[in-house]
Structure formats: structure tokens, C-alpha cells
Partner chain sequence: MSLISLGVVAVLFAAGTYLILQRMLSRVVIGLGLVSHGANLLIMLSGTRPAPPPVIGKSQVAAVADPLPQAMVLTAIVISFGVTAFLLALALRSYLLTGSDAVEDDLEDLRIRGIEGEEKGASA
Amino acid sequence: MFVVVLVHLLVAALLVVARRQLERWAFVVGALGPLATLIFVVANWGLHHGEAVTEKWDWVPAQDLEVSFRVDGYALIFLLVVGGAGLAIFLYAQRYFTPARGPTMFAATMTLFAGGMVGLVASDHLLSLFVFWELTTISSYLLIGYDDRTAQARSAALHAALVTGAGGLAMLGGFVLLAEASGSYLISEIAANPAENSFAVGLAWVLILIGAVTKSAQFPFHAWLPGAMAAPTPASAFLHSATMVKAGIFLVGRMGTAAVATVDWWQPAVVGIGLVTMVVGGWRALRQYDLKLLLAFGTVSQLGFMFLLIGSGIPELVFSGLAALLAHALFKATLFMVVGAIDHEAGTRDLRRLSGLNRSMPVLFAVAIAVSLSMAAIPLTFGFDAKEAAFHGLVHEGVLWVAAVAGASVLTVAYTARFVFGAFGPHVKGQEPAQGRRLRLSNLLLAAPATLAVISVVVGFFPALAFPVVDAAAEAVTGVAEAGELLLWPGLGPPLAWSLASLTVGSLLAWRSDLVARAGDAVGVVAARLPSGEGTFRRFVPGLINFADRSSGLIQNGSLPTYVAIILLVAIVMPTVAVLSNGATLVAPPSGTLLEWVLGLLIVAFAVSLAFVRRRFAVVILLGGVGYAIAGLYAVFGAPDLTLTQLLIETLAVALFALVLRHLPATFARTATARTPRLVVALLVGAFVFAGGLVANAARTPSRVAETFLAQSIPEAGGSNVVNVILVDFRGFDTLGEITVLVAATLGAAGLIRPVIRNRRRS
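Could you show the structure of this chain alone, in the form predicted on its own?
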């Protein structure tokens, strides 16, 4: 699996480096990534529960950080979707894009995205899964905003990035909480031994669900997906129908069984979110005139259906959901490519301006019909086989479950009919069609969607071909083998009755489209008064920018004392909270000798005086007094080398200050910052340092490092002065780094002082 991910990364890098040389064959080269994924899937075909291909790379062993891949039957079915749909779409994009559109960077980003998806579904470590999760977010942002000269594309890319990125950060918090409660960051171990329910664990599952909901465009975060249709059609077909939006579904399926075993609310929450998403997406699809937007809202509805099934944790529903996932990847990727071909040749996607494409594009029409029947779940199609399996499982859960899903499925039938008749039927009277001539499609534009359509038809007639991979995937996450069936004809019974009922009502709804329009207008009046996802986003972004401006103006106001105070307060509060939460104790040091007391009082007196003097020269003298008194303490404690070092530093500092003071005013100017807040911050810092010293003194334990240095000083370094040996031999690189820092600081100070001196001399 490391090799497969590496192939994607290397191909993406090659496309970037040699973008001019590979411009004509960009997507053919990019197809090497999905091809490598397909080869891996074929080489590991037939994985069952308990069988998995595992690989591990220790990233930071001291921190138990690793990149761990584990491919079982569940991951394999998603890799099949990524590799299969990806290969077809890459070859389709080779003809869709012309060299004049500069496709190389787009192909590189698509390849990078495919590599992210491969790493995501194969990851067994929560943190590596998050890294690949965010890689898909970033690459999808670049793909959606590919046409960066268009405001719509930029806005859609930002919308998708903000929603999925925020969900990803929430998911990361959930991962950390869950891993700490479970004692492991490996997904396989968490699924095998779910953590006991607690507030932290419950919060973790809430955050993880938020990440999945945002990524898979579930209600109420679904609005970013239709907006993402601003991306070129190959990106829509790959990201927003076959792969990226399946990431959230992958997550709830991978961890859903453990969540159901831990918290009681997971199953009703997932089912409720999925059902509402089905209805909202299906209804919005019926109101669209842009074929691509129609498919986008249809995708939202289908994602809700799969989210409901796979995230429920019920073995039979998980089985049917995975079958629906395969069927959806086949028909929806194909339909997006069909729309891309129509737009490419007819110059429009508006179903009100299309007419007679069934005659001018007969092959494309046949392809669209084949997969549209599957999307509507017409008998003898793969979509029907999967939906029948779902209805069979839903019937066992109760009539309310199956009735709700069947009712939502009515909308799927209706918007499928709207797509077919809108794209290939006669145009609406009174409107001029976009074209009426016979169009000649390139074979390359037809080959990819036709191939996926043929596969969909064949699997529909022979569902046993898909059963092994679906059964292995369901078994990997539920532990139940043969949880469902994929049958060409399920026989008479309640599941078939519910299917026929949804088909009948959906057909009537499509036939009486005028009623749908009236109902849509009525609903639109009500919906206009309610907040929508797109409207909320458009209000949120300006509000966020306004908040950023106000907070920046308050905190970053150009005042150096304000900056220093904020930094110091953060440095005080965070450690203080951590120390107090662990119950730290303060232990007073030994009383000390009279000389130590005298030197300590001198340090305090000089430091306090610094807060009240106004003349710069007096400040330099007092700072020097503090330094010399500290040197005296070093001498009392028996550290002559530190004493000499401190004396030299203080003497040099006083000399440097004396040079600078010649070019500065004699007294400090009054500042706009109030004196009292500065004194409060100074007192807090002093108290923090004092208490921190006492805490550190109480926590001190006998150090074996010091004993080792003492024992090895003469035999290893040939020196009896342990401090010098540590600085020069044992920690020589640290000393070199410190010297480098001092040199850099000196050069910086010289660069700041030189212009001042020059200006003084000129004046």
C-alpha cells in the first residue's frame, strides 16, 4: 500500500515538474495512479473477515507515531471505487480537456487527490487517517477553484474548504479523545475493544460524527456540494460522486459498530440525519434546471441513503449500503460524464434549452438510459438489487423505517425521470432549443461512460459478481458473514411491494411535474423565511472576516507593551492551569546564609527600582546591578565559571547600552499604555517565576544524567571541569547553536544601530 500511495505522489510530482512536456498526455500519465490502485485490488481480491494486508512505518517511534495501513475487505471495496472510477474518469478527462486549457496542473491535483483517498481508506492509525483526510480537503479546494478567474468557483472552493476543514478539525479532536480513552490510536484495536461510555468518549463520537457529516454533505452541511459543481465535470464525477463524498460514509461504516456498542444515540442520529438528507436532496433535485446541479442534489440524496444504511451498524443494512455504494459509483460517475459530454458538444446544461438529444446522440442516450434505470432502482438493474437488499433489512427493523426510506426514494424516481426527459426529450414549447442538429461525439468521450454503463448492466443481471466483494466488506466491519443477498429477482414479498410502491408514486410524481412545480413554489415561500445552507455560509464568511478585523485591531494595535503583555499572560495562564490541575506543591528552599540574603535583597531592590525610574542611564545601572548581584550568588554557590561568564556578559551589556544611549533621549517618553496594567502584568510574571521555581524545586528527583556526566568526564573527554566538558564535548552542537544565535542577534542589532548612528552623524 505504501507503493500505491507513493506512485500517486510521484506521478503528481512528475506532472508538476514536466507540465509542459506532458501537457498532451497529462491525464494518461495521471491514470497511472488509479491503475496502480486497481492492480493492488486485483492482487488482493477475495479478502475475508480476519484477513488483511498490513504495513507499518514508524514515523516518530519515541512518540508512538506511525503510518499504519490495514487493507481488509471493507477498505478494498472503497479502493475498488477509487481505482475503477478514477481510471475511467482520467481517460475521459484526456478528451474533455484541450491542451489550450492547461490541464497538466489539474491532472496533477486529481492524482494527488486520488492518492489522498487511497491513504485515507487504507489507514489504520487515526492520525495518519486525518492527514490523508485533510489532503483530500486541500486538493478538492484546488480542483473546485480550478478556474480561479471566476468568482463563483473561488466562492465554492472556499465554501467546501471551510465546511469540510472545520469538520476535519472537529474530527481530529474526537480522534484524540477516543484514542486516549481507548489506549490506542489504531482503528482496528478501537473497533475490536470499544472504550466504555463516558463524557469524553461521548464527546469524541459527537466530534467524529460532525467530521463525517460535513465531508459527506449531510444535512445541514450539504450546501457545499451543489456549489462545488463549479469545478470541471471530471472533478465532479470523481470527487463529488464516486470518492471524496464517500469519505464520511467510509468513516461511519468503519467505526459505526464500535459507536453503536458505546453510545445509545449514534444509531438514531445517523438514521435521522441520513433520512432528512435524502428528502432535502431529492426535493431540491426536482427544482433544478441545470443538469449538473440536478445530479449534485441527487448525489446529496443518495449519500443520505448510504449514510443511513452503512452508519447504522446493523449487518444487513451495512451489506445493502455497501452494495448501494458500488451501484452509486457506477451510475453517478457515468451520468456526470454524460452531462460533461452534453455540455462539451451542445454548449449548455440547461434542460430547458436541450432538445432531441436522443436522436442526435443515440449512443450517449443509451448509456444514460442504462445507468438512469439503475439510479431509479428499476428491476433487473444493479441499483434495484441493492435497494431490494436494503428494503429487506429495513422491513426487519420495523414498518416506520422502511416506509420513511421508501417515501424518500419516491423523489429519486422523480428526479431521475426529470434528468432523462430534460436532457434527451423534446424541449419546452416557447423556448428555443440549444441545437437541433446531429452531434458527433468523440469516441474517447463515449468510451469511459459506456464502459461503466456496461459494467453496471452486467452486474445488474449477474449480481453474484458483486456479492463476494460486498460480503467481504460487510463482514470486515460487522463480523457477520452473508448478512444480506443480492438477487436478480427477490420474489414476491414486502420488500418488493415497497419497491414497486416507490416506483409507482415516483412515476406519478414525474408525470404530474406541474404539481411538483406548484408545491415547490409553496415550499419555496416558506423556505425563503428559513435559513438555508448557502445563505448561512454567505452571512458567516463576512461575519468571520469582520470578527477577525475587530479582534486584530484590538490585539494587534501597534503597541509593543500590549504585545509583550499578551505573550506573557498566555505564557503564565497555560502552565498555571496545567500545574494546578495536577495538584502541584510549593516547597520553600533552605533559608540560606546572611550573604545570600543580602545579595537576594539587592536583586529585589534593583528590580523594583526599575519600574519607577525615568532616566535611561539609571535603568542601565540598575540592570547591571541585578546582573552583578546574580554573579555574586553564583560565586557563593561555588560556580566560578558561571560567575565569570555572568560578569563578562553584564560588563559587555553595560558597554553596549552606553554606546546606544548617546543616540537616544535621556528619559523615557510617556506611553499611551496605562501604568497600572503594566505593573499588574509585571507582578504576575514575577509571582509566576517565583512559584515556578518552588514547584520545580519540589519536583526535583535524583538525576542519573548528572552522575553519568561526572563519571564520563575524564575517561571520555579528558577533562576534570565537568561544565566545560558538557559545553564543548557532550553538548557541543548545542553550544554551537547558541553561538550561532548570539552571532545572528549581534548582526541584527548592528544592522538596527548603524542607520541610527549614520543619521545622528549627518544631523
Second form
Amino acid sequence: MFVVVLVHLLVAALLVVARRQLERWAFVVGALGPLATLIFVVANWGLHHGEAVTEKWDWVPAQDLEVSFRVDGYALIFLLVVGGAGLAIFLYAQRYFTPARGPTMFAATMTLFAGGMVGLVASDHLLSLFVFWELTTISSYLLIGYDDRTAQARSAALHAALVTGAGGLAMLGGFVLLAEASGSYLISEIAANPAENSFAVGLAWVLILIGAVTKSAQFPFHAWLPGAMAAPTPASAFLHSATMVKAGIFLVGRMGTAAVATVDWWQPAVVGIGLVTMVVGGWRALRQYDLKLLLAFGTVSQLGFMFLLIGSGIPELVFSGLAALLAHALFKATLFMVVGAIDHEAGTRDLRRLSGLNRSMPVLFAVAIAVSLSMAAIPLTFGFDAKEAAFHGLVHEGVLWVAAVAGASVLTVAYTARFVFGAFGPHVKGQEPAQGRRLRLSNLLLAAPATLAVISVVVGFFPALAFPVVDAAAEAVTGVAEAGELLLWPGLGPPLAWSLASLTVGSLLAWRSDLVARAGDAVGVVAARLPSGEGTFRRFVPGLINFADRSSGLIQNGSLPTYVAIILLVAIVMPTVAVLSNGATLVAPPSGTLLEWVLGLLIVAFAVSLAFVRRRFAVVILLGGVGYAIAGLYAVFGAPDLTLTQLLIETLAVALFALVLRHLPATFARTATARTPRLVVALLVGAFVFAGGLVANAARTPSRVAETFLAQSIPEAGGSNVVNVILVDFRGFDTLGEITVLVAATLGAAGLIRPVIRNRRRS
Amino acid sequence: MSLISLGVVAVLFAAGTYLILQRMLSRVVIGLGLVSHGANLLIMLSGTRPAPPPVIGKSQVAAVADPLPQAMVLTAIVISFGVTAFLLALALRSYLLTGSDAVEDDLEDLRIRGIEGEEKGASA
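Other form of same protein, the form predicted together with its partner chain, not the form predicted on its own:
So here's everything in the complex, that chain up top.
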């Protein structure tokens, strides 16, 4: 598995490095990535009964951080889609781009994405899954914004990246919470022993669901996916229909069984979200004129369908969901490539301006028909086989379930008809037809969609071909083998009745599309008043930036005193809260000896006058007074070394101040700083230190370190003055460091002063 | 630690803070010096009472003052002198170059406020 991911990364790097040499064959080279994936899939074909290929690389062993891959049947079906659809789309892209447009970077990004997707579905460690997840988000951003000269592409790319990125962050939080509660970061272990429900675990599942919902464009975060259609068609076909948007579905499937066992809201939430997404996506698809947007909303709807089935954790539904996943990858990637070919040749994707393509592009028409039947789930197609399996499972769950999904499927049938008739049907009156260019497709542009269509048709007729893959995948996550069946003819029964009912109603809707349009206008009037996904996002981002400007303008007002005051107040509040909430014992201190009082009052008098005196030389003298009085206090408390040091340093400091202040004006200039707030903050700091000192005083315990020092001073260092021994012997290196600091400060001060003084002398 | 020495520490902190919270760099340096004095005293005096110096052979080992805070404070006194000297040089250079040792408002921060003001004006 490492080899496969590495091949992707190396090919992507090669494309970047040798972009000039590989310009003509960029996508063929890039196709080596998906090809490696496919080879891996074939080599491991038929993984069954909980078998898995595992590989592990210790990344940061001390932190239990590892990249560990575990490919079971469930990962394999996703790898099949990534490799298969990838290979077809890469070859298609080779012809789609003309070399003049410099698509090498595009090919490199697509390959990088494919590597990320492979790593994502194969990861067993939650954090490596997250890393690959974000890799797909970033490459998706680059691909949507590929046409960086248009503002629309840039803003769509940002929209997609912000929504999926925010979801990814939420998911990361969920992963950490879940892993801490479960005691393991390995998905396989979490799935085997789900953590018991608690507040943290519940929150973790909410966050993980948010990650899945945003990535798979589920309601209410679906709006980014249609926007992402600004990307060139190969990217839309690969990322935004076949693979990346299925990452969220992958996640709910992978963890769904554990989630259902832990939290009781998971199943209704997933099913509800999926159902609403199905309806919203299907309805919006019916109202589109751009073929690509129609497919995009159709994808939203289909993703809702798969989300509902695979996330439900019910074995039979998971089984049918995985079959639908395969079917969807086959028909939707093909349809995107068909639209790309139409756009490429006819110069438009507007279904009002296209007509008669069934005659000018017969093969493309046949391909489109073949897979569209599968999308609409017409009998004898793969889409039908999958949907039949779903209805079979849903009937077991209850009539409401099946009725809801069948109702939503009506829309699928209707928008499929809209797509086919819109693209290939006769000309609509009153619309200017497109100025068709050559309307002759190159074979390469046709080969890839045709191949996928053939596979789709063959699998539709022989669903037994797909059964082992789907069954192994379902068994890997649910533990139940043969939970469902894929049958060409399911036999008469309720599931078939539901299928036929939704087909009939859907066809009626397609037939009376004018009624749909009128109803759509009526709904549109109402819907315009409701907040839409796109509009909300568009208002949200500037609002957020505006809020950031305002709040930082308020807090960060440019004044240094304000910043210092804020820092001090926070420093006061935090420990105060901690002490108050934990309680502290206070011991009344002794009032102090007469000598202490004399020295103390002197210091107080000097310090207070220092704060208000404006003449500089008075300041120097007062400062010296404070220092000498403190030296006296040290003597009282049995620290002759300190007294000595303090006296020396204070003398030096007074001399230094005198030398510097000589150059400055005789008095301090008055500045426009408000006095009262300064005084309040200063008094608060004083009170805080006083109270803190009382608390600390009562909490002090005799020092054990000092006892060792006192006992070892003579035997180890041969000195009787313990303070000196500590400084030059026990902690000698600290003193060396202190001397270094002094030297650095001296050099710095000299460097600051000397040039200025020299200049003054010269002038 | 006696009531009066704790009071001295508190006053040193308060006066130092008052000086730090204004714009003249040379007064900020003096304020920092006062706060350093206060911090040194606090470390040195916490939980002690007047005692003989920690010199072995002069008095009973059990009765002497704690040598560890003394060693730490001795280091701190010297270091704070080094910092004070450096800051004074900074203040002096600022004065010699600009004619004032006041700290002006940060231009970049003012710019952010300016953007906010413009947007307010535009939306109003």
C-alpha cells in the first residue's frame, strides 16, 4: 500500500519537475498512479471474511503516531473506484486539454489528489486518515480554482475549501475525543470496542458527522459542490462525483456500525440528512439549464441516497449502498465526460441551445443513453440492481422508509429525462441553437466514457460480477456476509412495485415538465425568502472578516500602555480565580521588627515619590535610595552577600542613570496618558501582589534542597559560605550563563550608544 | 515574611506598574527597576524571618537563613542591572535619533483601526 501512495507522490513530483518535457503526455504519465491502484486491487481481489492487508510505519513512536494502512474489503471497493474511474478520466483528460493550455500542473494536482484519496481509504490510524483527508481538500481547492483568472472559479474554490476544511477541523476534534475515550487511534480497534457513551463521546460523534456531511456535500452544506463545477470537467468527473465527495460516505460507513452501537441519534440523523439531501438535490437538478450543474445537483441527490444507506449501519442497506456507490461511479463519471465532450465540441452546455446531437454525435448519444438508464434505475441496468437491493432492505425497515426513498427517486428519474432530452433531444422553440463547430468527436474523447458505459451495461446484465466486491465490502464493516442480493430480475414483490411506482411518477413528471417548471416558479418565490446555502455562505465570509477587523481594531488599538495594562489585568484575574475557587489558608504574618519598619517606610516613601517626581536628577537620587534601603533589608534577613551585591550594583546603576540622563532634558515631558486608569491598574497590581504574598507565605514548606546544600557545602566544595558555594560550585554553570547574559547586554548597549555619540562628536 | 516587608513589596510593584504604564521610555526603565526590586524582595523574604546568614561554623545550621533564594536573587539582581543598562541605552538612542524617548502608537495597529473606520464610513 505504501508503494501505491508513493507512486502517486513520485509521479506528481516528476510532473512538476519535468513539466516542460512531459507537457504533451502529462495525463498519460499521471495515469501511472491510478494504474498502480488498480494493480493493487487486482492483486488483492477477493479479500473476504474479515481478511485485510496491513502495513505500518512508525512515524513518532513516542506519541503513538503512525501511518498504518489496513485494506479490507471495504477499502478495496473504494480503491477500485479511485483506480478505475481515475484511469479512465486521466486518459480522457489527455485529449480534453490541448497542450497549449499547459495542463501539466493540473495533471500533477490530480495525481496528488488520487494519492491522497488512496491513502484516505486505506488508513487505519485516525490521524493519518485526517492528513490524507486534508490533502484531498487542498488538491480539490487547487483544481476548482485552476482557471485562476476568473473570479468565479477563485471564489468557488475558496467556498469548497472553507466548508470542507472547517468540517475537517471539526472531524479532527472528534477523532481526538473519540480516540482518547476509546484508548486507541486505530479505526479497526475502535470499531471492535466502541467507547461507551458519554458527553465527550457524543460530542466526538457529532463532530465526526459534521466532517462527513461537509465533505460529501450533504444538506445544509451542499452548496459548495455545484460551485465546484467551475473546475475543468476531468476534475469534476473525478473529484466531485466519483471519489472525493464519497470520502464522507466512506467515513460514515467505516464508523457507522460503532456509532449506531454507541449513540441512539446517529441513525435517525444520518437517514434524515441523507433524505433531505436527496430531495433538495433532485429538486434543484430539475431546475438547471447548465448540463454540468444539472449533473452536480444530481450528484448531491445521489450522495444523499448513499449517505443514508451506508451510514445507517443496517447490513442490508449498507450492502445496497455500496452497490449504488459502484453504479454511481460508473454512470456519473461517464455522464460528466459526456458533458465535457459536448462542451468541448459544441461550445456550450446550455440545454436550451443544444439540439440534434443524437444525429451529429450518435456514439456519444448511445453512451449517454446506456448510463442514463442506469442512473434512472430502469430495469436490466446496474443502477436498477442496486436500487432494488436498497428497496428490498428498506421494505424490511418499514413502509415510511421505503416510501420516502421512492419518493425522492421520482426526482432522479425526472432529472435524468431532463438531461437526456435536454442534451440530445429536439430543439426548443424560441431559443438560438448553438453554433456547432465540427461536432466530430475524436476517438480518445469517446473511448474513456464508452469503456465505462460498456462496463456499466455488462455489470447490469451480470450483477454476479459485482457481487463479491460489494459483499466483501459490506461484510468488512457490518460483519454480516451476504446481507443482500444483486439480481437481474428480482421477481415480483413489494420492492419491484416501489421501483415501478417511482419510475412511473418520474416519467409523468418528465413528460409534463411545464407543470414542474410552474411549480418550480411557485416554490422559487417561497424559497427566495428562505436563506439559501450559497447566499448564507456569501454573507458569512465578509461578515467574519468584518468582525475580525472590528474586534482587533478594538483590542489592538496601537497604544503600548493599553497592551501592558491588558496583560497585567489578565495576569491578575487568572490566578485570583484559581485561588478563590480552590480556597487558601491565610496565616496572619508578624508585623515586623523596628528596623524593618524604618527601612520599609523609607522604601515606600522613595518609591511613591518616584512615581510622581518629574525632575530627572531627583529620580536618580530616589532610585539610589530605594536600592540602598533594600540592601539594608537584605542584611536584616541574614543575606550579607545580597547586601554587598545590591550596594555595588546600585552604585553602578546610579552612575549609569546619571550618565544617560545627562543627555536628556531636565524634566520628563508630560504625555497625554490618562492618569486615573493607570493609577487603578497600578493599585490593583499592588493589592494582587500583597494578597498573593500572603497566600504564598502560608503555603511555603521548608526547602529540602537547601538542607542538602548546607550539608554538602564543606565536604564537597570546601566552602563555608553556602551562598557563594551554590553560585560558584553547585550551580556554577548557571552563573556562567548569567555572565554571558551580562556580556550580551553590555555589547548591545555599547553597540546602541557608540555610533550615535561618535556622530555627535563629528558634527 | 512580615507585614511591613510584604507592604514594601506591594508598594514597589504598584509604583513600578504606574511608571511602566506610560510612554516615556526612561520612566518605563525606572518602573521596571522598581518591579525588579519588588520581585527580588518577594523571592528572598517569602516564608522567612530575620535569621543569621548561612555561613557554616558561625551559627547553628538549623537556624540559618535559606541559602537557595539568596543565590537566586543574587543572580537576579545582576541580571536586572544588565537589562536596565540595555534599556537605558535604547531610550538614549531613541532620544538622540528622534528628539524624544516617548513610545508612539504602533503604525500597523493604527492601520487596522483605519480599515475598520473606512468600512464603517462606507456602510453608513
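C-alpha atoms forming the largest set that superposes within 1.5 Å between two forms make up the rigid core. Computed from a predicted structure; not experimentally measured. Residue numbers count along the first chain shown, from 1.
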Review point. After superposition on the rigid core, does the Cα atom of Phe733 shift by at least 2 Å between these two forms?
Key: yes
